[in-house]
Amino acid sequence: MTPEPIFPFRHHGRTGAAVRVALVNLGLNIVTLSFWRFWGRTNVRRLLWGGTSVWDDPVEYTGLGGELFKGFLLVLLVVYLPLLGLYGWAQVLIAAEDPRGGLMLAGLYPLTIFLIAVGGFRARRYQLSRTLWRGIRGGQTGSAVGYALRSMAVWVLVPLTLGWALPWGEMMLARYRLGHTTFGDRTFACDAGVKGLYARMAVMWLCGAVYLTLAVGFAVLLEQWGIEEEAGAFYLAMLALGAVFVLVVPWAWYRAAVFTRLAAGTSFDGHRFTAQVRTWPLIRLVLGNALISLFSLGVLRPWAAQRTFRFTCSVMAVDGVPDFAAIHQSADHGPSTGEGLVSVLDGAGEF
């Protein structure tokens, strides 16, 4: 008999608190010429983590703004400035019509993407190591370099296969991340596969191909017919409106399946997770967050993140209760500095 799913996750953070934190961060970033962003990011995380409870016990974020700032300075001096110098040197060589300039750029672009992937994995490790629940901290094992190499493989294969490697790549990377996620001295397990994803991928891919064909065809016809600007704008508006149904709905249908498969393939202490993700609630979440960020010029992104936390907690369930009393604290305290690579190279946001 299949056990009844338990919904232990709750997010009870208030919208007003998220808006206040966002506005305070905006003001202090202006006053400090954006140097407050490291402490502001920390305050947002404390709000989001602290507004979340699991089995009625709160989650705590213990990271410090100073740790993020030190990570930023370290990467700025050791990685970014040397990279900037190499990019500048390559541009000088290209301007002098020296073929070595093109070869340098051809090597620097993949190197930068590789470093961003390394930084993303290390950033996740930092955040998990600063996440506590019932006094036990999370963590992440595994190799950042190994993860980055896998990410590079996906980055190459997805465009080469016209997108068809995406489900395989997403699941492969997720298995690595989740399979190296720890809570105390216990490790999560993940065997999520691509079952059911390629059928939805096919629908999403065909819708994208049809939409692209129609968009290009309209553009050619407008050019040939010499349509007036007002009529041309009308056709473009119709294409944009059509994108919501032709592209967004299949995309959300696919993403809902990805979320569901990942949850079903993940377990902790022998208990599996489940997720009840539906297409239209996911569309409302994503479009709502996009509009919040767009009309606030990014200022209210903490509110958008809060909506995502609330949504995720509402759909996640577990098929039982792990033996938390048997879990002990991990000896790994995580990195001493945080997220320098993604902050410098990828322009990481507030979270």
The other form holds:
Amino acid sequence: MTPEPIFPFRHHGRTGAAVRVALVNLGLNIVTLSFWRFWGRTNVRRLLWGGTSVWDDPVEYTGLGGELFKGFLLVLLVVYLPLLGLYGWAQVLIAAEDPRGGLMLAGLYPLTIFLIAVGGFRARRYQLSRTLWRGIRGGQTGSAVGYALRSMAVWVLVPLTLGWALPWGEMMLARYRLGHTTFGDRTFACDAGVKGLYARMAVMWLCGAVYLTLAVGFAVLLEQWGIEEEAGAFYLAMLALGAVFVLVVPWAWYRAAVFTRLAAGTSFDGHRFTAQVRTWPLIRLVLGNALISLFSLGVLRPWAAQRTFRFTCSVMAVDGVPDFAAIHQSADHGPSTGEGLVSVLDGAGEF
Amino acid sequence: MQSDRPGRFNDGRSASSRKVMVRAMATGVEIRGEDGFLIAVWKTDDLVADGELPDGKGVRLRCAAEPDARLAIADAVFVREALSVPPKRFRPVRWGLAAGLILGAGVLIGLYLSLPDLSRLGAAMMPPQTERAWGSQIAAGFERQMRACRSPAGSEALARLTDRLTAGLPPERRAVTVRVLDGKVVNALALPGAEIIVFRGLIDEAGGPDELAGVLAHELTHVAERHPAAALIRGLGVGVIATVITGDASGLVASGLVTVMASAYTRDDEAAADRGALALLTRAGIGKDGFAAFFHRLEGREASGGLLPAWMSTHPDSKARAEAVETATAAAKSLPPSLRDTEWQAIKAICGGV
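Mind giving me the form predicted together with the partner chain, seeing as the form predicted alone was just shown?
Below is the entire complex, every chain and molecule, led by the chain shown above.
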């Protein structure tokens, strides 16, 4: 007998509040030469987390802007400036036609990508350790280096296999992330596999291949016929319009399956999650968010993030109520500073 | 007034939520289970307001002494009615924020001010052969785009003029390569190492050997003081500072700032090179009038409203520079020209034609 799914998650934050925080942050970022960004990001998270409730109790974000700022300064001094020095040195060696310059760069590029991957995992640890519900902390175990090495393996394999390693790779990484996510003294379990994903992957891949072939074919034909510029522009417009249908729809169909599999593979305290993600609402969410970010030049990304929170809360269900009395506070307080690597190496950041 | 209000309590030790009755006392609040047993007493001074529940369903309270515990009370009126002092809003300390911003700004200002010295230090620490290789690499890049001009007589005359000027430099800085490139711009460049590039446009424009000597002396001073390497390192440093301020690693904002800030620094280098050029000319026994005349010529070009010569873009006002050269204490007046007329004509014709 399958128990009736419960929908304990709700997001009740209002759009106006997200837009207001975004605009205030924009103003303060301008005045402070963008130094406000650490506190601004914190305010956005406080709004998003606080607007979410689980079994009628709100989630809290307890991170501080100062922690992000300290993390940033630390990484700037310890990682970024030395790295930049090494890059500069390699450039000088290359300019001087010294073969060691090329060797250095060949080592520096993977190192940078590795550090970005490490930073992503560490940022997640920081955020979870600042996420509270009913006063109990979330957290993340596992090794950032181990996660980064796995990520790099996936990033190498995906292009090598022409994309076919993607479903396996992203589920493997997600299993690592979710399987090392904790709430209090309990760890989430994740055994999500690739079942059902490869069929959708095949459709997505074929659509992509057909689209690419047609696009290149038409370009070659136009070249041979010697079509003038207006026809070229028309061709580009048709190509973009075609992409929405031929690429976005199969992609969303695939992503919906990824989310569904991921939720179904994840459990906490013996209770499984489910996510009823359908293709059209997902397309609406993603395209809407893309338009919001694009037309506001990224300023209104908090609004886009809020839409994602709202969507996720509305689709997530769980098949039972965990025994909360048996879940105790975590002894791990998490890192004292946060997200330095990410905010330095991936300057665009989250919000 | 004592009245019990229903609420929900999390003790911060487990994730369970239990129904409680909350009673306001003169000294704080008492939290009792539904069975009436006392669970906790929170003192008034420790109470912290923790926002409202969604849809106006109540308020939340915290206790500074038990940071992980949470209390939600269904009746919002409770807080106002029960507590003599309004509870503190939960606020992270803003002093740290202010101090952090001031510290950050201080570090940046310090970096900005010390950047010229730091980059000079960096240039001085660079091994000479590396700097030389770097410079000849850049020069080779120019030569791929523009023809290098050579002629036996012209190159020899140019070398003689250069040698006369470098005699005033320290011995280890005397080996300098001067290239003439077939380009229209009225400009000359000093590159890292000991590379100087003179464009044909400048030789065409110059009215005599002393004018060219002045320009060469200027560039030689740049080379001797390792300005080009320092300037390139400085540009890198400005880029780093811009990235730190804006958090934009794409370099879009950075490249703009580099242009603005770098030109402010360059003016100091140019003034130093003008002073050094005067010293070199004097040592070589070449009159400074040609140097001043060249600046007047540039001034004329600027006034005529034509395109600004590239020479100008990072350099101070030509008129001011001409005056600075003229008022500098001079060596004996009316020195002979630095090159014989045949030599000067050979240099003029080094790119062929005219």
